[in-house]
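Only one chain is shown below, in structure tokens, and it's the form predicted on its own.
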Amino acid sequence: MIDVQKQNDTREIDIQKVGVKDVEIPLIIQRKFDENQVVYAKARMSVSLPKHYKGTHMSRFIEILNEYREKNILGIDIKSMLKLMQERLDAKSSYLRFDFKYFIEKEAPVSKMKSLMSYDCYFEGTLDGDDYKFYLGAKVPVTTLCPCSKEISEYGAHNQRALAKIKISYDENEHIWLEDLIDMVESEGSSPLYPLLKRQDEKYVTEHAYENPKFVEDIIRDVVLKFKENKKINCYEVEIEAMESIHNHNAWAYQKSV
């Protein structure tokens, strides 16, 4: 049959991403303490397509989710999976990210009680020629207490839910667990958030957040320092925005290393 993907195309132009989007597949996560986790996990694939040809073999990016699926070992080794689909669709670099939620058991800070708590992560890796980096990333959310609320009231300080979001990259020859970079930027809000929290837990984090009033620049201070102090992170993003709760507007912050 014909392939018509590999046709000449005389548009004289490279396309730097070409692929798929939104794969819906189960995912094997590692976890730091227990058994590892299978999630639902939507993939997303491509590669860069030179001028010479006029499209993609997009059922080979499927095929080779597949293979690893078959295997056992999807989201274990995502290097080998990009240096396959270079190999497959005869390209130079490729480009491939996990989207999935990550389910972590939290002790509520009183009474003790356990329930499971929901994060939106992501693996990302790129791979170009020989170059190949790793991402990791999450969203956590955490509330914050106004400080200028604080100082200039009577009584009370308004406070919201805010939202990290956050990327670092690390050498393949280290290992860093969604559990600490989440445990990271919990941490350095006025309180972390709980899913389940009774009467006595209630009254622990609201007055810990009013003892610990911070800004959202506060919260990307705080957390690109302990980046640093890190020395297996490279680089980093962190996005903080909070959701005002006396404002028609967020409040944002953005930091990257440089």
Given for the second form:
Protein chains: 4
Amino acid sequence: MIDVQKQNDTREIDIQKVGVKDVEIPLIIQRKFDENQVVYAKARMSVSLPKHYKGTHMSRFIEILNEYREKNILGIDIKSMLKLMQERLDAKSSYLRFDFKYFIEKEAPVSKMKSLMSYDCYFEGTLDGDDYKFYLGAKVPVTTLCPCSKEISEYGAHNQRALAKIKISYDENEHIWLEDLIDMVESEGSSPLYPLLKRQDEKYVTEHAYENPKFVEDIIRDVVLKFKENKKINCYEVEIEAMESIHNHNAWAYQKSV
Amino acid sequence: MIDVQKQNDTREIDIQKVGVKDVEIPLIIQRKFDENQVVYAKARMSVSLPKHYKGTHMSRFIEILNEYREKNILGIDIKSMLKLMQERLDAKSSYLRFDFKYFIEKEAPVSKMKSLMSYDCYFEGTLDGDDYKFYLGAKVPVTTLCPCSKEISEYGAHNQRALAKIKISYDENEHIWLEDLIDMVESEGSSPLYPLLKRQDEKYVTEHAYENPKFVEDIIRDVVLKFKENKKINCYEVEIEAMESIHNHNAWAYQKSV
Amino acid sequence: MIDVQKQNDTREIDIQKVGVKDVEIPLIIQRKFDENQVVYAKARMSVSLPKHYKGTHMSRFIEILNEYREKNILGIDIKSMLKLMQERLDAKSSYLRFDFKYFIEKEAPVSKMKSLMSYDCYFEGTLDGDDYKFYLGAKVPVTTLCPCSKEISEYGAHNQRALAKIKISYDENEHIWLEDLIDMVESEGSSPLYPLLKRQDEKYVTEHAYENPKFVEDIIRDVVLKFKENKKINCYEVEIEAMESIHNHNAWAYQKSV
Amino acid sequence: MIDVQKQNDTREIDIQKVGVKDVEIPLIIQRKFDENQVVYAKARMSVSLPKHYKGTHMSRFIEILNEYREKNILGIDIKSMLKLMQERLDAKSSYLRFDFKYFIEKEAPVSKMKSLMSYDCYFEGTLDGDDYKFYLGAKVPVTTLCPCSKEISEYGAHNQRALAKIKISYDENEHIWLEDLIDMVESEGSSPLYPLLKRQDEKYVTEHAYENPKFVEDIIRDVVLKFKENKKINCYEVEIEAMESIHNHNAWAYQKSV
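Previous: the form predicted on its own; requested now: the form predicted together with a further copy of the same chain:
Up next: the whole complex, starting with the chain shown before.
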């Protein structure tokens, strides 16, 4: 059978990224504590395509994914997958991203009852020749209680669920656990969220948030300060979006390291 | 050319609904006040298909939509569209739904400043022989402030954005404006939401919600009471979902008239 | 501390469903072949609330979920969870739904290469007094190739990805595996989908779909025939939606057992 | 009342972007032909915040939006809004994005019947001091018919709906209509999509796509060639995603001007 993809192309355009998107696959992720975690992941994989080829061979991405799905996925495995993509698809650069739900056990602040909380996380990697970059991302929900509303009102203060989206990069020979990254952000809201709260916990969380009012501007500054102080972190991107309880739109702040 | 759809089918199965989904179209909607409003709508249209036909003629739905897009859409027009669908597609019953964003001008409670607030609404109709039914639906965001959190805490109370999804039906010779339906629900939250609030409004809204704590259970009961008292409303469906500021899941309540 | 939820309510309205939505949790699901599968699930849980109570105790749903997350979930466990919900929340009826991604190994038609394909599935159960009902649901993607386009064109025929959404119910002492339910539907498209296809497979799949043209009307009739013939299935609901490659809207058909 | 936002901040962090997201508003857009079009838009607006301020004044964004909603929105108005945001919020830089559905009348290729097709579009602008940049974006659905599948199969070829996401920038004193931008991309698929096709049109579209097979790689190259040739276009970003009819994942390609 003819290999149409391998045919010559004369349009003189190198394509930066070509591959597959929304491939669903179970992965095994190493956790900080306990055993590994099986997660459901959505994969995006691509390679660069030199100008003289008509197309890439998309089925090879799926073959590589299937080879890796029994293994633990960590930064080091992302790099080896990227290398394999370069080889098998005869490409100069390769790109990979896994989006997945990650579960962490949380303890209620007073009753100490345990429950699982889920976070949207991702691993992202690029390999350009030998130049490897790895990114760790997470969406961390927190409570924000409005400092202005508290200040100007006789009683009460509007508060709401907010989502902090963070992305960091660190050196190849370093390691930051998702558990630690999430904790760095969660502790900077007016309060963390919990799946399970008994009455004594709800009292604690309500009062704690009231004592600790924060704008999205405050959270972004406090998270950025932490990221700057952490010597392992090379670069970061932080975005906070609060689903204002008094509006039908969101308050939003964004910062990227320069 | 052969009409494949009109060919005979021998599987002996009448199909209840067959048609098109996610057809995007601008519509003109009559408003209670002011001029008409041009809205962007997503349409779903279907007819029943008798067992002896292989298929329906999908392009006729789009033709009918195009004929109606210059007209005002109200309950009475929905019925005439449904009748036309029955005729043109030679069907016993027809079904139609338009989902659209509807904008209503809102006044801030103290500063009286005006701004536009959007609501997800829909018109839904069925015509089975001569039996016509019309449904009006809307999603109305409100604030809920937790009565338990207020009661047990020294200060503050968790509150959040909640979404009330309502659907009602009324007689063909009656009429209920979207403006009035939305108002019936909005006034039953701990507080309505507003796009634009200056500082004096924010103080008012914060204190008003604190004075008016409500569980999702309270809102559903209060909305149901109003719907029961309204003689025009034949049947209703109410669903409330609160994006809890202290949890990453939602509190939820549902009620349907019997 | 005061139990606000237990306070007396005078509005005289029994609430049909009140509970939690979008609770994320890992579950262990029994598979037809191999070991059990860990899936990521989204849970919805509710109970009825009698008119004399102000509210339900939402944290108890999360406690029950946490007790069950280490166990295998099957029809029989859904019933025991529903019973526990009735007991712990002192309710007449209870409702439960788990939505999850389920992975099944698929073999390419010619090369026989194996890969994993994911399906959106759900378990749904209600317990009203002693009356238990269980529903099994799945979304199954298939190819549809248009019979009209094939018939009237000199060459080619438009085809597209379509999604069949199915829901069935069977008796408490019967069992239908997700693997078998999905297979019943997948075999009725113009072709199944596969994550991994080498060139010889792509040739097979292309020609197989061309030899097997189907409207959404054909698929719904063929699936309904199968469901009617299956003595285990009590009732069913089938919906097909094809992302037409020549339109920006979808073709859609719907059927429910009477 | 105290202006909490204006209070001094000592964390020494300038915030790059802070503002509002998902504000819904109707806008009036100038069209190439006919009258203006009222569209439903989702707005994102932000400004930079210097390190000595605790917060920004979010309500001012909504006030500005309300002032502009009666006017025509074009590149030049985006700039004046950005300037007003700088002034009213005392900021060095400002950012604005409107996402909206835009309708264009399309003629079926043979029957010449007319219908409306919708496209997701956006206007995006930044003003940094006096440095203004404007971006025009659109999502354009097209058909892709697989060259490999056509080549290796005796008959037929898999085809599917694909989405081209494009973003361009042009000089302040130039203008490119959305109608023209969309046309540049639509003509590079295996076939355009149409809301309304009668049988003779369906035959034409089916055969036209079969005669014109294209990988996502082909479309991205052809679109990039056109953008490079167009002297008005300064920079571009192109992404194509095909909802493969034989897979449950998408083929994907991406290119950005350097």
